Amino acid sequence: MTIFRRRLQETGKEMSYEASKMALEEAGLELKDVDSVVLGSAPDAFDGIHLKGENLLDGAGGAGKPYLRVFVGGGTAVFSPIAGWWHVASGLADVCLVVAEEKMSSCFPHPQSAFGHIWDPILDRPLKPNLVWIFAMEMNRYMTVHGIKKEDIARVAVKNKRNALDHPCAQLAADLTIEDVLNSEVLAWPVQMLDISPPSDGASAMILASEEVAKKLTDDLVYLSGAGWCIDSTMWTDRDLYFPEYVARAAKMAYKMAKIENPPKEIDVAEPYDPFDYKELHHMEGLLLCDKGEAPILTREGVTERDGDLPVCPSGGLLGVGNPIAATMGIKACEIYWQLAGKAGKRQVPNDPQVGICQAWGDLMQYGSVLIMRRG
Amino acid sequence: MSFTHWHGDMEAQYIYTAGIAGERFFRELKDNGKLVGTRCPKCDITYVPPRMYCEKCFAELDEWKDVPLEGEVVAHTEVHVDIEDNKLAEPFVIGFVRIDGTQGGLVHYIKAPEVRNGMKVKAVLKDDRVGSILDIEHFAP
Amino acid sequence: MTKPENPRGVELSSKQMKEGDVIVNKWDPRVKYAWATGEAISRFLEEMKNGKLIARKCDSCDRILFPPRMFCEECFKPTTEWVYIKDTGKIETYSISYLDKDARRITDPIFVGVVSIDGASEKMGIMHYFDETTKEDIHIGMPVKAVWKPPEEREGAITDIKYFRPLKEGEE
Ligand SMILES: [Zn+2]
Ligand SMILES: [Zn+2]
């Protein structure tokens, strides 16, 4: 993966190339060994290039190959490797290169202007909404239903930004206190500046290979053992936002495939989607890693620290490393791979992880994608 | 009063970076009035506009090459309507020019009494250049 | 060795990008749209102009769907009946926003949230503004009522309701 920054000079193609090249080098492969390419990228309105998949393809190694661009909002970060897995699991490809890219710095006056285009043009947009509103409304609902204090949510931002100090790509790594978060600028109450991940430019890539090919390449095999995805109704004003039911359904689908019956016991490391600090908690509950309303308690008890019983977002997450939407694959799916393969270095969780889970989330608070990996 | 449609727009402006290879391409055009490309020695391809990588073998390209301002019209069309479908007073010709000695080329305006595919053309540069594809005024015989 | 190793990328500042230190191209797409409102929402907008909220009933699951639609997404059957609902409801959630739509800071905050409407099925509502309340008083579960624009100013839009205000005691 590239570094994640508010602005990178590279074009989207060039970022895609840099990430793809790193992934190929780490796997010991060349482009000619790649049978198919999956490219994940969020709305064209960020890069400001329509048919973005087509624009990026040469930098993503897709020229002259079976190539597919996928996009499911923020869920793209984990859906992209799921789409890559179809290619390999179906036998269509022995090696699939999965590339994820986002260049949000092109959009002015702010990437939020492009987010404006995702709302219903008749019912929502006349109210001049900012995307932060939906997070604020969901966070408020979640806090109110369970009686959660803001300081218990702020702990997530503190933890993830601190974890990000060990990530070489990090945009917003910092050693902060809960007070720093609680005293930061109020953007849309209850959301404050340090509750939120930044817009970023960046790209990431990973290689999926059939078992036969993978065994020739490495001794540290990591298997994709479960995949799930689910979307709820777009009529978001008709749903109770306190619990992401669609994430729970995606998780159940993935657990069933991975033959996991007791997720809190069997999952050793988790990378749930954390564009906002409360989302990590919301998604831990959606992933059935704890009961509804219990995630803030586990966080307060230190369970989700890197050396805790269930390390959560050891990468530093979107809060610390950055949020180039689709390209957060690098701190979700890639991180779980590095953790299970024992390659995470200073970020390595000490509990000798055998099974890990990652998840991404997107659209109008309605989409969840889940991928489970197991050490070979 | 009709309620069948809701009118609006998609507000957003964009600023695109030229990128790593694009930065050098446009700097050379602006400052020195030159076209440059990158070459992949393995595949023997010269990319114009230059790319930082070879799309065939994925090698990173660091061999920069001055290329001529001349090329050959590969394809062209005469344009009679503008981007919003309004009839133009004067039609113009746009075409793809393969730059000599390269596998690449540029899409640009072509000004000639009669434009034919296969004809030799040369980039006519502006005096005041800003680092844009429009630093080339047009291609002419 | 920690992965990823030696990640690449050339960082730019806002100044470099905006003031021509690096070569950039600018683009203002200026595209305009006429979105079809469809059968359900065109009637909804027409009723908004009349100062009324209207929903659709699904005979199959007995739900009153709001905003109205011509099909029930759960039963996947056509909805069957127009039903007027009230212009009162309950705050399901809310935010107090110091950001405008382009993330510019505003000093006079916007009170915004989801209001479920009385007469529609549970949780069925819309996003809208709140006013005539304070940061201290507003809360989830608060009963509210629509404040409409005067009839001559209504145009068949979600903004024909100016905002929702707290329901007064004894009021319906
Ligand atoms: Zn080559
Ligand atoms: Zn129904």
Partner chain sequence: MTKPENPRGVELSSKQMKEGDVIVNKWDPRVKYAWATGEAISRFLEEMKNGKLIARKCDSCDRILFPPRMFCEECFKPTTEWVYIKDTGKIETYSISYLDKDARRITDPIFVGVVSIDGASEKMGIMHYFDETTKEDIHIGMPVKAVWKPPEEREGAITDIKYFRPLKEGEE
Given for the second form:
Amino acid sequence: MTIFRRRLQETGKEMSYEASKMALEEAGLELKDVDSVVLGSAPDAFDGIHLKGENLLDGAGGAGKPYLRVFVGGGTAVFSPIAGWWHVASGLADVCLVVAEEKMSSCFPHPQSAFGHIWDPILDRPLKPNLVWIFAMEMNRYMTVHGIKKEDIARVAVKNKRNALDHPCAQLAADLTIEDVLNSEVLAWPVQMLDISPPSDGASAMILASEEVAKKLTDDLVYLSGAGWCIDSTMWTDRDLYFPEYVARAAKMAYKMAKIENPPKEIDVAEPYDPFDYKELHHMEGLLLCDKGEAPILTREGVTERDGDLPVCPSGGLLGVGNPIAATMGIKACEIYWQLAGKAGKRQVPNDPQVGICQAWGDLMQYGSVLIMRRG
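Please show me the structure of the same protein in the form predicted alone, now that we have looked at it in the form predicted together with its partner chain.
Since only the chain itself is given, any partners or molecules it might have are not part of what comes next.
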């Protein structure tokens, strides 16, 4: 993965090339060895161009090869490797290069302005909603149902930004206190400035291979053992926001495929999607890693620390490393691979992890994608 920064000078093509080149070199492969290419990227508005997939095709190594672009908002970070898995598991490709990219800083107005056009024109738009206060409503509902204190949520931001100090690509790593988070600017209560991940530019890439090919490349195999995805109704007002049912359904699909019956006991490391600090807790519960309302307690007790019984976001997550939407594949799917392969460096969790899970979330409180990996 490239570094994540607010204003990278490289174009989307150049970032895609850099990430792809790093992945191929790590695997000991050349582009001619790749049978198909999958590109993950958020909607075209997030790069300020039309036909974004076609524009990035040659930079991502897809010229002259079977090429597929997928985009489901932030959920693309984990849906991209799922789409790559389809290519390999189906037998269409022995080697699939998956590239995820986002280049938002060059757009004016900011790409977030695209969200001004996603609301129902009759029911929602007259309220003049924006993303921050919509998620503030969800955060408030989650806190109210379970009686969660704001400082218990702030612990997530403190943990993840501290974890990111060990990530070479991090944008906003920091050694903060709970008081720093609680004293930061209020954007839409209870969301404050340090509750939110920063927008970024960046790219990441990973290579999926058939078992036969993979065994020729390495003795330390990491298998994709479970995949799941689910999308809920467009109308965010027709469900109780305290629990992400769509994530739970995607997780159950992945657990069934991976033959996991007791997730809290069988998962060794997790990378749930954390664009806001409360979302890590929300998604831990959606992933069935704990009971509803229990995630803040586990965080308070240190269970989710890098050296805890269930390390959560040891990468530093979106809160610490940055949030270039689809390219966060690098701190979700890639991070789980690095953890299981023992290649995470200073971020490596102890106790020889065997099974890991990553998850991403997209659209408007609507889409979940889940991927489980297992050491061979």
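Residue numbers count along the first chain shown, from 1. For clarity, every value in this text was computed on a predicted model and none was experimentally measured. We call the rigid core the largest set of C-alpha positions that still match within 1.5 Å between the two forms.
With a cut-off of 2 Å and the rigid core superposed, Ser184 has a Cα displacement that falls short of the cut-off between the two forms.
With the core held fixed between the two forms, Tyr246 has its Cα displaced by under 2 Å. For Arg300, a C-alpha deviation below 2 angstroms is recorded between the two forms after rigid-core alignment.
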